[in-house]
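In structure tokens, the next block holds one chain alone, the form predicted on its own.
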Amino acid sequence: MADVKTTGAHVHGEAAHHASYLEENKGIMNWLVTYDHKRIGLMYLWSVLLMFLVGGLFALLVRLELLTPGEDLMNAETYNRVFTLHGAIMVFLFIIPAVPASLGNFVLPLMLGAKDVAFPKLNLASYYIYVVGAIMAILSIVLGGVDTGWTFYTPYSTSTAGAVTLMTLSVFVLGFSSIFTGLNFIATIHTLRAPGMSWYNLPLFVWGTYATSVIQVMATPVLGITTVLLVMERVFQVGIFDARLGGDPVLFQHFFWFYSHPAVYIMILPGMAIISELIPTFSKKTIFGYRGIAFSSIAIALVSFLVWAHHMFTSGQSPLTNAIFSFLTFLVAIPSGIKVFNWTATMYRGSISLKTPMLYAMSFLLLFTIGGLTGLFLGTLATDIHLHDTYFVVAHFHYVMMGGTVIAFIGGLFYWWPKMVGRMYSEKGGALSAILVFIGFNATFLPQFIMGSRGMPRRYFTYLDQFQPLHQFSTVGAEILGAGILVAILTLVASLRKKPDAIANPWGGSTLEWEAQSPPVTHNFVGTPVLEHAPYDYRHAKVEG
């Protein structure tokens, strides 16, 4: 990148104060109509949040409930539906629009050196089309609950009782506003960039989320086709899925991963994302492999498509469809593995500073790698069909959405947040939250794959005694994790009691966002933005007010 001379930059202006968006036009109402992409971030972010809190009480719930065999807090029918609004609330409603829709839509205009996204009408619709699918998804817990799983597997999900019809509607609502929100950020990308930004010049932010709403457009609308079938399948029988009509239930499961699997990665493609924006700031280095990082991001988005009966090995297809996904299942490994250790090679004799979004980092690298590796196992047709629907899966799946996606979730947080707000936190409480999660989550989720490569299935009410110590560890686990994401969240609320005390630049970085104020004006920069400098080249940025 050294024959790049444009990507950090210089703002010309007016040296005048201006009011920042959050100072302007204050007043309930004025965020409920604005379109000001800072603040519908920033109504997204307490919107998945609190749908973060929600979801993360039920699973404290089923831990505590498998504390012991048998019934302790719920009978088996109520444990089947708490685990299943778990899933669900956590998937739909909050780790993949959480990123997406809350940072990047703060973040990603003032990386490009833009004043807002490129529709900003369909931004805000993009939120209320999200609330809208959310109060759904809540009266269905309201409306009876639901059982199925956060899968709705056929041919369970056509025919129990509870409130599937509109938990599944609200899944199909929910829809909209990604697609929506990722036809926006494509756009902005391709037409908003600041003059001289090339592509090779975006920070590695945009190229993540670029390649997330690629997946988001091309991807959900099988989703909201799927939701739509099962709805008549309930309703009106029309025997799609129903083997006695002539349909076939494992078809459902071809549709539902088919959105799924490449799901997994608009989850996790923004938590890289963040990841690459940390660790270069945090080591003062430039990135290893920018070119590398970013081209991996597409990869993974087009490959995400090609991967999803890999969680259908035992579903009863022929042995070439199961060999020909196990190879592409280790093939889509490839591109995480070079962002993985580029990131290694970055922090490699860099200067690096122990902040809390850089503690969240760190942990990121090791617990993904943990999730990335046992996921080997899953796709190894051998070793699947022992460890499929055990607690082995459990443990993988939330090493790489909890252990990556929401730990950079919260890094990013953390790093962003005197960029929202203007104002600094504890630096103490932001550290003893990444040691509490750190810790807490390992020792939840550890014990999990040692249950599920004995034969602990998952999804069960109770278990056999031999099970009920490791049962009790991942509880005690389950409620440090909870302890520290409490934490974090207190230690982010008490610095808006605070003045304003943030800089323009606290953390010395070196992308376009860090040369607007803190918190931004409602314009986002004070003139307009010059380009003057290579990404991630700290020689040039530096800690300024």
Contents of the next structure:
Amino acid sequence: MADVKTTGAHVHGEAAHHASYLEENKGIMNWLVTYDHKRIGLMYLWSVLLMFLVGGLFALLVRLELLTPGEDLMNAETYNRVFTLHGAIMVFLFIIPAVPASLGNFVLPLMLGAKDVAFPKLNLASYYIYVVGAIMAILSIVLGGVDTGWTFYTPYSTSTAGAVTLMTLSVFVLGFSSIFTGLNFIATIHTLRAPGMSWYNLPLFVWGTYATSVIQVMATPVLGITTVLLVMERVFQVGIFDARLGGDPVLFQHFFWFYSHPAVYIMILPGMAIISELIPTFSKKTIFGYRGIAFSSIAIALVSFLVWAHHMFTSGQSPLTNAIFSFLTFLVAIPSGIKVFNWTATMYRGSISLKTPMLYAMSFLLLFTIGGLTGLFLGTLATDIHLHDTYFVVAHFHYVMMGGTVIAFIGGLFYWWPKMVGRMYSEKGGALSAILVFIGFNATFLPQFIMGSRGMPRRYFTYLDQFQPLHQFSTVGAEILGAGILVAILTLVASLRKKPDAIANPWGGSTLEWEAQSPPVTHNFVGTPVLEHAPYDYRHAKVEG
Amino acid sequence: MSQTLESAHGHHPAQQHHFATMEQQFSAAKLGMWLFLATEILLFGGLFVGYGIMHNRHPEAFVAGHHHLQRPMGAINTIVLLFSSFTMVVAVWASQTNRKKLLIWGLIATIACAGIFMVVKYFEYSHKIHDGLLPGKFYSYKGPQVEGEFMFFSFYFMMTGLHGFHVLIGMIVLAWILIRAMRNEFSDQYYAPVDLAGLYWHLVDLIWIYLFPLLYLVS
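Pass me the form predicted in complex with its partner chain as well; I've looked at the form predicted on its own already.
Up next: the whole complex, starting with the chain shown before.
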């Protein structure tokens, strides 16, 4: 691509291969003390993938127990622990850090044309804080387990036995890791953009990550103080959440959701950010409604702080509160809809190539739409009374988080993998994984909508006989989904055995990270990149190789 | 390659490689610090909200509880912290204008004020502990009291405890800045650490300004 000038002697395609960040300073010690955002991103990637497998294993155990009604694989207490660990690990150790801390860490500075994030040491610190938090979470499994659900509702969480204190402290620690990542990204985006990179020239991944970071910084401290208060309540019985002592257990729900509702947007916004890159690249068409997508991310971030009490429609809060929060919840549909329509319009009459990342992006479009629309059922007061705490909620949540964020994450992983490791993966393996994941996902969670609407409550280890066919369908779906994820990981890992073969820009992408060598040099670019055209301007692009 | 060229041009030794200029580095650091301060306010915010709600529910208990606090001690600490903010401002100004001695004395005065604050706090705490005015289940005060008074002390200890922890961290940070100042690391070209530590210190002060009336002047 000739439209990006580099001030060094290097012109892409002519100069020799420079030693990449993987080749320079090898050895485990160099990795453990690295400040390089790419290496930290990779370390995060392997860590979150490990947690994803652990959380996924717990999910499969849950599904296995639900194959038949009654107690077969585990008793009620064990079941409670297993679904709690599934939820807590997936939420706090996987989805929240997954996209920003791994993929975001790797590509964000590259997209900006920067050499690193603004605070490299803080970046490494955030990784180690994450590791400490993860160890604490795993220790709490060993030391008695936690059976509260990932939401830690009082008064149960203050009275139940088990390692609730350690688990909540682990959430407190993990919160710092999340705050530091978000803070770092905001400062990076504000101060380290390459010459010519105005705010409206930022790739949409950056806009999405920016909105995510704002929520991470503004919401996570509230979770921090909430977990501290919960620990205080358990240890000192300070009284704030205990009705017998004059406190209020519902106050915990307010505190918890004041963080945790924005937190679900910490989870979904990065997924949307990835999709905003995949769709234009594989449609070879300028993104439709750039500013609409950019500002809808910011709008979602702002509205996210105003909807928390929609988790509490059945908690006995006043009808007026319910009505206000229901109305505010519907507002979220507007920016989400803007995005979906813009992505679809980008594909319209584009020249679409069905590479693996695009298959995942298209899965995302369908699954996120279902997840988003079913959210409206739950935001509506009358239907929520019926659907509250049923499998309908479980299915909705998984359609948005798994069908949305996780599928976008895997798509993004396939998309940036050649940049990260310098190797192309098997397109057949990638496509197979995308198809298996799509089929398995729907088979798992579509039946749960039906069960939920018929009254199957969530978090039960057993059920009425009438639900058995649907539960079995769901369990088989989960096995297919698990197989699909396994194929995806094997496909990626298998590519590591090959010789490096990825060119700088295998997909014909138009954002700056594709100007860097694959894999990039330690300081990302040879010379200082200067942006000379808007992102998603494919008139300048030519597909190489 | 480019990096060696840059250092040959005589860049400031404190400039990190991924920043093009010292100004860029400073603005990033300052933005980061402000964001961090925002998280601090939100962290304390949870306690303030909890205090507000529980005060609203148990007004008599909170009024009765606050009579056990020694108002003069709280007032002295308020004045001490306000004065320390002034000495901190002097230190920051001194670092920006190459007044090394003034910088060092400003920092020493600030740390000393923080120390006085902690000593006063220590006497207040030991008095409460002696009387059994403790949070939650450890509350064992036997004198005349209103029902639910322990809740006031739950908040008193959580809020002043978290704040006191921040004062301690502040003392450590300022001590580190002081050592660097003695090593002559700061000048009008590079004073970001002093500036940022100052911002943090003002926040610690500001939070106390809100804690004092909330806890000592309840009505």
